[in-house]
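Let's start with one chain on its own, the form predicted on its own, as structure tokens.
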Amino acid sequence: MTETRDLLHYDAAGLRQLVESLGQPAYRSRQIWRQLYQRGQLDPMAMSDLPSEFRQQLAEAAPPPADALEVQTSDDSSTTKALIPLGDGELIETVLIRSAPRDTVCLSSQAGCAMGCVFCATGLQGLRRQLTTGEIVRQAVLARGWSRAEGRELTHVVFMGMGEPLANYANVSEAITRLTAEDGFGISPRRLTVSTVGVPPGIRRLAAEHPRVNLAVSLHAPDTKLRRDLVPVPGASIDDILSAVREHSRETGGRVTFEYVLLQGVNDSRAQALRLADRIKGLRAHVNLIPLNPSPGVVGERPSRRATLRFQQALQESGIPATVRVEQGRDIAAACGQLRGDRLRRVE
């Protein structure tokens, strides 16, 4: 992997060292930090509060990252999806979702994914590598720029893009710190969500280190055997995952969201809904039902609207709050991994 060298690569201490190595006073690093995280300026040459000679030095030492390779906006303008090249040629996806009064960015945490969920386009691509903290944060900076160009403001951040966030914990954790810092990006932790397929040690660590951040768990089945068919991750059973979730809930006092992709005839029966409700009873929880978004190569069929509502009703009758996700961006391949997969197929 070619090391990323743009300015977002550096934490505050590293940025100060870079500035001093270029013969500048330490306070210049604070000016650069504000440019990056509050103004969203990634090009050193455009940082107008820096001396012109220093801007040139900075641009040579830490050139700005490449622009998005491809940007698509849905017909109803609710969703923008970008394909972003990394310094070593890898590609990741970032999605901006507009749903008044919210603007939400969906971040990727890995190039590809090792989890292998059979219904996910990213899972078909395998894991290429972890993203650095700077590569994660850059996606939020870009998305906020898109929002501001429309007179709006980015309000929410979700780690629901490519990759398993808790399998890249160190970089995701540092990204959360920068995104929620008052002198950084400034997003409230309560408006940031980390979604995981269920990594118990990571769930516990997230509760200890970022207790105000929201947790979402992709469950997809009420029993371990079926879940391992759909999400072939070795190790943790549903019991292990739910034990970690209950600890997280006790530690943080927060509500957990369970994400459940519905596949026709596989995990969408009323009996399975009742079993799921029994599994998560007693938790302060909400279930987000997601009818499968078909994509080339993924397993499964989209359930009928009737089956989806039947599943929702069974959960609600059991006392479990449940909603069906409002889908946006289907016309621009907005599901995780679809745009990257389309691009890779075009260049093969």
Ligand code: SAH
Given for the second form:
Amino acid sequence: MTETRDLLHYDAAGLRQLVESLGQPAYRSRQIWRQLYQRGQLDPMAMSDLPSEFRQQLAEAAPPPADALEVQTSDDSSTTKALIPLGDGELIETVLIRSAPRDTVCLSSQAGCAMGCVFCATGLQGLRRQLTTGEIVRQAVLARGWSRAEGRELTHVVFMGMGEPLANYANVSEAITRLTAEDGFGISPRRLTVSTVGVPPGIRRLAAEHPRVNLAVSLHAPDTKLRRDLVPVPGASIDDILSAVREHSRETGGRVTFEYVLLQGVNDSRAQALRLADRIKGLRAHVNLIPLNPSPGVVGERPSRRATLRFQQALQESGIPATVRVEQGRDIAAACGQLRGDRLRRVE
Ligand code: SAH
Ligand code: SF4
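Go ahead and give the structure of the form predicted in complex with S-adenosyl-L-homocysteine, now that the form predicted on its own is out.
And the full complex, kicking off with our chain again.
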């Protein structure tokens, strides 16, 4: 695996070292930091407050990453999806969702994903590799640039793109630190959400290390047996996931979101909604229902609007707040679970 060693690869201390190794005073690293994280300037040659000779040296030591390959915007202009090439030829996708007054970037945390959820296009690939911290933050920096080019501002960050963020904990955690640093990218942790398939040790670490970040847990079933049909990689039981969520909630005082992808005739009955409500009762929770987004090669059908509303209503009757996610960007395959990199073109 070749790592991309552009400037985003370095943390603050690493950047200082790099600068000093090039014979420059340490304060230059703070200038570079501001260029990267506040202005979104990833190309050393364009960092106009640096001496030109140093810019040249920097561009040789840390060449800028390649630009996004393809940027597509949905017919209603609400969603932009970019295909981003990594240094070793892997491709990932990043999505910007405009929903006034919010601009939200949906970040990928891995190339592919090992969990193999049967309804998810990313899962079809298996895990190709972990993304580095720099590759994760680069997506946010790029997306903020797209927003700003339209006179808007990026307001929210969600880890809901390709991959399972808590299976790449160290790099995701460092990315959260960088994205929320006040002297850096500056997104409030309250506006950042990590969506996980449910990795209990990762949920506990998140509570301890990033208590202000929002947690979303993809549950998809009221009982472990059905869940294992949908999320086949042997993972935690629903009991184990819920006990980690309870601890998270006790420690952080935060509210958890459960995501539940609805598949027609599989997990969308009223009885299943009531059982789900029963299991998560007592938690400060909210359920976000996501009617399946079909994608080539994945299993399952999207339920009718009626079935979706019936499920939502059963939860609400049981005292569980539930919403149906408004999906954007389906026409450019940018909605939840539709991201697959450019697998077909690249591999076959
Ligand atoms: N791996 C993490 C985050 C990425 S997936 C997770 O699973 O939570 C983000 C959300 O998209 C998850 O809730 C996931 O279940 C959902 N999703 C995956 N495939 C989908 C599909 N085909 N239609 C609708 N939602 C999907
Ligand atoms: Fe991975 Fe999330 Fe897709 Fe499951 S839904 S395969 S955990 S990205």
